[in-house]
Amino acid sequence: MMTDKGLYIYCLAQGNQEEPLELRGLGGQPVMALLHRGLIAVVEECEAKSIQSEDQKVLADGLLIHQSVVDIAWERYETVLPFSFGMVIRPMDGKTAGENLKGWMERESEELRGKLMRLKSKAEYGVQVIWDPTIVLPKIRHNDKEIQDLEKEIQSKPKGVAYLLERKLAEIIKKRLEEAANVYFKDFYQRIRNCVEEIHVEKVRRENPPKQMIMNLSCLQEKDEVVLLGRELEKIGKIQGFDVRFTGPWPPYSFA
């Protein structure tokens, strides 16, 4: 039975029966399906406070911890919607935790249910493309009449006008490195698009140089209709100067 203390969740299904998922979560505590008219809440008692640490292995462990138990009820339920790490209902107005969340789950049936039919079946996957500018750098060159004649120009010059020229041509090399990234990025967002049902456009990582991220994509695919996107990422792994990192299916974190 619910206690008057706080209840940690990680996500939200459907189903029709209350019961233990046979596993401990972030506290310690055994990890419960709390039934309401169909929708199924997997939670954890915990004190009625956020979680929240200082230090970074504790978060990182409890991380871990919160994506498992998410993984294990995506296994049992097939379709969840997660919530982010260390989403804690709290007892108030009189309230238990149990009864508010109950009563959150009732009046936001309607979306939550649309949400889970939406994501039926479905399964997010992470694409990063990297790419390496001093492999990509010497086509540009070879197309580029300006760099070439800026090139031609710094070796005819006295030092001094060198190398003012050559100031001039690092920028015009940095532009035009930045042009071929929009237009990589332009044709492998839309071979992407074409291939999943939607997509979110994440921030980019730093890379070790001299290699860079140019693309962070979450991707919502059916998990069983995947093949056609890895099919088009091989393509463009096989470009030269580029590498692609395809990890999934994961839980649709980025599209509850």
Given for the second form:
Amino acid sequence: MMTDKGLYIYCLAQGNQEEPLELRGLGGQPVMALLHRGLIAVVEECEAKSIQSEDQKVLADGLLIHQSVVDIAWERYETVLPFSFGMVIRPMDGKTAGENLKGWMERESEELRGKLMRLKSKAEYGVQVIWDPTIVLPKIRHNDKEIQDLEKEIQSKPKGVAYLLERKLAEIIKKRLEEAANVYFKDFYQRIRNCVEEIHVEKVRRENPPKQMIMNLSCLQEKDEVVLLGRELEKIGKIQGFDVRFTGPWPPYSFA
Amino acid sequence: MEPTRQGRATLVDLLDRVLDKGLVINADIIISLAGIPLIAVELRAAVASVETMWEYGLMRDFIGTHPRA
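With the form predicted alone in hand, show me what the form predicted in complex with its partner chain looks like.
So here's everything in the complex, that chain up top.
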């Protein structure tokens, strides 16, 4: 390996053979398995500089190739620690990128092995719950005396006063929806928590209005052992006004 | 309910993971992607325009069936 080259890193795994993966990576170079004391780093030789391109399409392709390589390595080695997109190891202090990577693997060896052990045979699943407040609201309104009284009052008042009361009503509705979302979140979280080994709460994403994502989770579970989780999500998805998205299995990015 | 890896919403879910999650090396031997938050926003848009997972599948076929001699 030339000393001035960098190494793009895809993932780490456990193994004892430095066999080629027979893949091309995002730079078009062969993907290699770099072995160091029972740990394998899946890498590709590249320029020792930041992955950059003016062309978004090139970067987007690179991202998909990154994930594809991690996926294929995941199939081969059963357990991987996936790296975030865009990490390049550089040569420095007279050492090649490969030597630097091995040095890092040596220093972090215990922690990396511990992580690989914890993630053995496990996969990550994405769970998102989306609700339509316009469908849920009538139920809330039906059970809320304060809202009902205010609505009656608005009808009996002159326009100016009614306008102010309507604003007050909108505030109360907003608050009730937030409270309801919170109650649903806690309930769903507990039910999902019981079906998986580990769980991370992620930031919610924007949905097309009026729909809103009220829950975005990353769940760690034995690969393909998600029958219980699937059943629970099906129940949640049957509640009127709620949709559930269930994605995966993914390499355990959120738990690496 | 079965988990899926198909569809546009799924692709966004995957992107969030590959861009924001995953192992990082915090040491001077690493050159990381400069300006990640900005790139992430642009990449999400670029990848969201990829025709669902079709192109993703194609990518996988490409890297898997064209090994270097």
